[in-house]
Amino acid sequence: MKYLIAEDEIDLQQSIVTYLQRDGNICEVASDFGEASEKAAIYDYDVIILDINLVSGSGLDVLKTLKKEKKKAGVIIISANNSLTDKLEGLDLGADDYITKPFHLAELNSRVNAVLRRGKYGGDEIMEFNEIKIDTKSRTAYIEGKAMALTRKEYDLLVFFISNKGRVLSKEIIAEHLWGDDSDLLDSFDFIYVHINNLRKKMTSEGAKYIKTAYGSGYKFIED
């Protein structure tokens, strides 16, 4: 999965990021309230942790503009402030959970994977397509029951497709997804073919012929 971690206490900050990164999650962050607008506002996420008060402005104003723009991020409130009327607050604006300073990375991991449940997953640890099945949990894929052996980008990858079904992306948006920040400083888009035609020939060879290359666009995850 995707993160965006808007907090300004950058120890915190760096705490959260390295907790995250364990299950191969990408993680960026925002240090103050003009780095989490910015990103907020040209990224897609899956869950963005976003802290109340920022440097230099409110969180629940990022909050705002995510609601208006339709961004589909899960959004956790965190603050040092154990105000009821913040909470309410968050929560009224659109915020899917809340959680008050200090607290166990645990406990907010826990969050975090209820939200994904929630939005992506309706409330399942099951992602299906046709005779797809993804454990989200274990991050294990089956194709007609049969587990298949993938690395973590082309399990990465798959997820994403599957989330996008239909949609064409571009190689700087999988790129992006699947590298981060980091992405900017790949000199080309040799990785993403690879790892690409690395999956779609793992699942072509039980059946699943999904991947389609949009020329000249990306690529297309649909039926035949």
The other form holds:
Protein chains: 2
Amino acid sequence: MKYLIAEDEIDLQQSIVTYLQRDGNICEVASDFGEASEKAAIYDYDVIILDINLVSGSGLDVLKTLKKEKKKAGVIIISANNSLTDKLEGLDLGADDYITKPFHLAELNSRVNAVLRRGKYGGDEIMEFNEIKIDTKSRTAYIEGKAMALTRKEYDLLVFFISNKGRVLSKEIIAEHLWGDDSDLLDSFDFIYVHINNLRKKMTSEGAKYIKTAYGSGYKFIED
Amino acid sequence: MKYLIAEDEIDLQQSIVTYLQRDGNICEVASDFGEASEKAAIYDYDVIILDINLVSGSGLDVLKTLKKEKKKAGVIIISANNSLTDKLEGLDLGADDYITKPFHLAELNSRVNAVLRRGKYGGDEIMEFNEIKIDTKSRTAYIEGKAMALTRKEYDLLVFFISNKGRVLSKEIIAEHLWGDDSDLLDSFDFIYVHINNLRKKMTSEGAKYIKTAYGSGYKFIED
DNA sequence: TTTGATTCTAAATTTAATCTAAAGATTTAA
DNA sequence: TTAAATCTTTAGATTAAATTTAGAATCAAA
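Structure of the form predicted together with a further copy of the same chain (previous: the form predicted on its own):
Below: every chain and molecule of the assembly, starting with the one above.
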């Protein structure tokens, strides 16, 4: 699962990240309103954990952005006070749950799971593109009717490509999306080549026809 | 990626340059307000790293210039103090992020990446000029409706020309933009001829009609 | 803990882009 | 008008990037 943690208290932010990463999740963080809005607007997260008292602006505005962009991430609001107005306003704007500081990480975790379970995040979405069909619920991708047995990374890669079809995606961008902010620390992105190669092979005998190489700049999924 | 580092502490300036260059980026530097404004106004950078405490003037003025010129480089502000006023004023004027001295280069790097992610990713701009159309999202350039299969340098060159149409661009300026300050060290700019030639050939049978030679001073893309 | 699958590393190979060099053409200035 | 400087063009050498393979390290499930 992929999370965005929009929280400007660095200690709390880090505890949440550490906690979620221990379960193998991918976390990205945002410390201010602008960053949170941008990331939320651009990327697809499963759950966004949002402090509405970010110094730089109201977290509620981030929610509005999300709604406008029709993003379907689950949203859990963190608030310093338990004023009912805040709570109602947040839930009104489409938040899925609400938690008041201070809280135990286990408490947050169980709400995250509840939101995920509710399936509100990915829903029963089916992505389709030409001969390719992806059932996001079962995380299965089909080509010409046949399931291609993709590994987790291959599947994520394919979904990322299809949801950005036509756009040239550099190795760095891909790495950042599939591996999260940690990828800053990686000294090489060469393993992307391997995943690209494996995915292409599983797609068809001629998978390169779908994933085009933009020599020197990245890869792009054919637009049409 | 192309960076402008506007920082007058030479040690810090050099560390940043070295750090960014290690990843194959192109860096230019400016040590005072005038130089920074000028370069920022004329050239297109991906990210500008700007010390707001430049001795010769306020870095904030550089920001204002940028806004006036509608430049779309990401801007990261470096400040000696972490006064909130400075921070808010900077972000208000269009800076994308803010970092306080002293900082680790890794920290700067991850902010740079965040800014790039937003810019590169979100910017699906279409540039148009007469019969030429450039889709920056897919990094594809079309002429008379047909895609011309440009290499990376050719594409960058064409974008540089079109975003500076009407202006005579010397070989040195072009080299500096496409290859960075390192190009100072090159003993010859002759390879530019080759790229110009290749680009012209790919544009039309008569590509020279778009890219005019200004004998002795450079090239310019026709104004209209 | 063991097993099997997945992910990453490393290196050989292939492919494409970029630059060098050199010969011919054009422009400028003496 | 002519020599020098600058630009055009081509071919091929050089370098960089991407592909591919095999296997090591890691992770997850039984």
